[in-house]
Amino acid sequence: MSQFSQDRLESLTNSLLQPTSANGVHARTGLFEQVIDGLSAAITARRESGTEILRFPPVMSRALVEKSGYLKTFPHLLGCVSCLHGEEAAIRALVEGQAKGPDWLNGLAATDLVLTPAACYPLYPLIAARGAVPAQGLTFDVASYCFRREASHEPGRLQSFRMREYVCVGTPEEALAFRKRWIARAEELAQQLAVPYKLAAASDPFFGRVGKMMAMSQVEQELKFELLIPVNSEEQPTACMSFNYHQDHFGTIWGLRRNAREVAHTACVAFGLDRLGLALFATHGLDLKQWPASARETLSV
């Protein structure tokens, strides 16, 4: 632990997290942001062949995550848009405090946008409304600044995050095998960049008792693999990357199909980038120029 300690955690976060007036929302320095780029190339550089890229705004449809089932799955985590309603008189009276009753925040209702809660949940509908999957399956590169209601804010564990996703949908055989090469390259980058990791079954943090028992289901069906680095301490190392496997889960919320009768099933490999980022700077510490020659080659830095 004691390379770990609280007094280095603290030092490594104040040189790379600028602290906001908000828990878990920070803003980010020139150093950080170095290394933050030199993983996004490196991981563009490991793209597949025939990937389509498309970039996500951190909000999307409210009706869509309803349907994608993340309200009932993780109501804990999510974020939804709230704004003020009604006509200029009755809002400038909330807001210059002179309504009667209730303060401003009272004076908010639910718009139909929710913060995006992964950089994937966006693309299945889009991927729908195209129609029919090709018979050669589909991959893609996603991106998305994202939001989650983290209970604990320690390092890593951040409320707003950047999250880099591939996502394959196709064949269960596909979607497995596509899991399965992306775990094989997700091990090759992480002995590139020098860092400690292993990797672990896992589940989501699903929401109440029946959320326990979905979790079981998830890890003994190994549904979800963890690429875990230290980051707070070597017993308890942070999930940096996941590769995860849905079955056919999007495939029949949105109607995924690859001919009249075959439902399409997908997986996705997560690369939490603030998470990594972190990681290569605890390990490391912050001289870049001490860093192993392979991890500065990795990154360009």
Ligand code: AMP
Second form
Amino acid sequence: MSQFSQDRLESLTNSLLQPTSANGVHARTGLFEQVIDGLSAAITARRESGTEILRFPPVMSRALVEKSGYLKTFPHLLGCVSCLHGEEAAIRALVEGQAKGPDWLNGLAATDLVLTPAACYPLYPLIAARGAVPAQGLTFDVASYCFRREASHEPGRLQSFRMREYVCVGTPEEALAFRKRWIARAEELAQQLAVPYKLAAASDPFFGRVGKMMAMSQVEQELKFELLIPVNSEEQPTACMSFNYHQDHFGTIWGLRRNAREVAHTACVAFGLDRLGLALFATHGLDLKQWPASARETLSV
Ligand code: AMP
Ligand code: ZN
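Follow the form predicted alone with the form predicted in complex with the ligand, if you could.
Everything in the complex follows now, all chains and molecules, and the chain you saw is the first one.
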């Protein structure tokens, strides 16, 4: 039977990601983190030379996310940081539950921060602030805890999860060649990890009816591929890595230019670390000693 049994999935999840009272928000166990550390090191070992490393916090500027277009395309997934504003007495009354009528939530007001939705979003404005893109292009290694307000919470669909990415800024040819190299490297990594996988053209979960058309066009133009590994079932494997060609989307928004005429194109490869970890345990079980030698070697576990 290819649908993994509910008991097995539950025992896996509880040994690796312990639930909290919030859906899709988990504590990670030592066993799980050992594999995540191994995965991070394996991804680092495959880094191309000349790549600049940046690590981002789990929050970023709301204005930058608005400008990036995320708010229009994924408003249903975005989380905004809200805080209590006002006079001390009013705040005290709210938090101590003494306010007449509505509770403390009504004292909240949006701040200038949102929760980082993808590890590469804070990067583009940062590059733009540096001026023209050098002739040889740029590559980055970025990572962030990301938030998405997911509507369902099956194993592997978290609200708060870690994303590691490599990003290329260059000509269309450079961006596409970068993506091609990373698809090959990712397939090789999946083979070394001894997990069953497939590669498929994919789309992002764009918002609403217009979003459905955007998703269709994305698949048609092969702008996104995903590497899928079974977590919940073999019929519906889970996207654990994605390979994205943004064309001139970010280049145009952020004014990333190689010279006066050419807008830079961008591509990114994203590794969903928590999903990759879950996929490994779903495939090989909870006892690391029983894992295939090539997987143990690749992860140093
Ligand atoms: P995306 O930007 O949607 O291509 O996401 C990049 C990678 O992050 C995906 O391939 C997943 O591995 C991971 N990811 C995306 N959404 C979630 C989620 N809700 N929970 C856990 N991992 C996720
Ligand atoms: Zn990205």
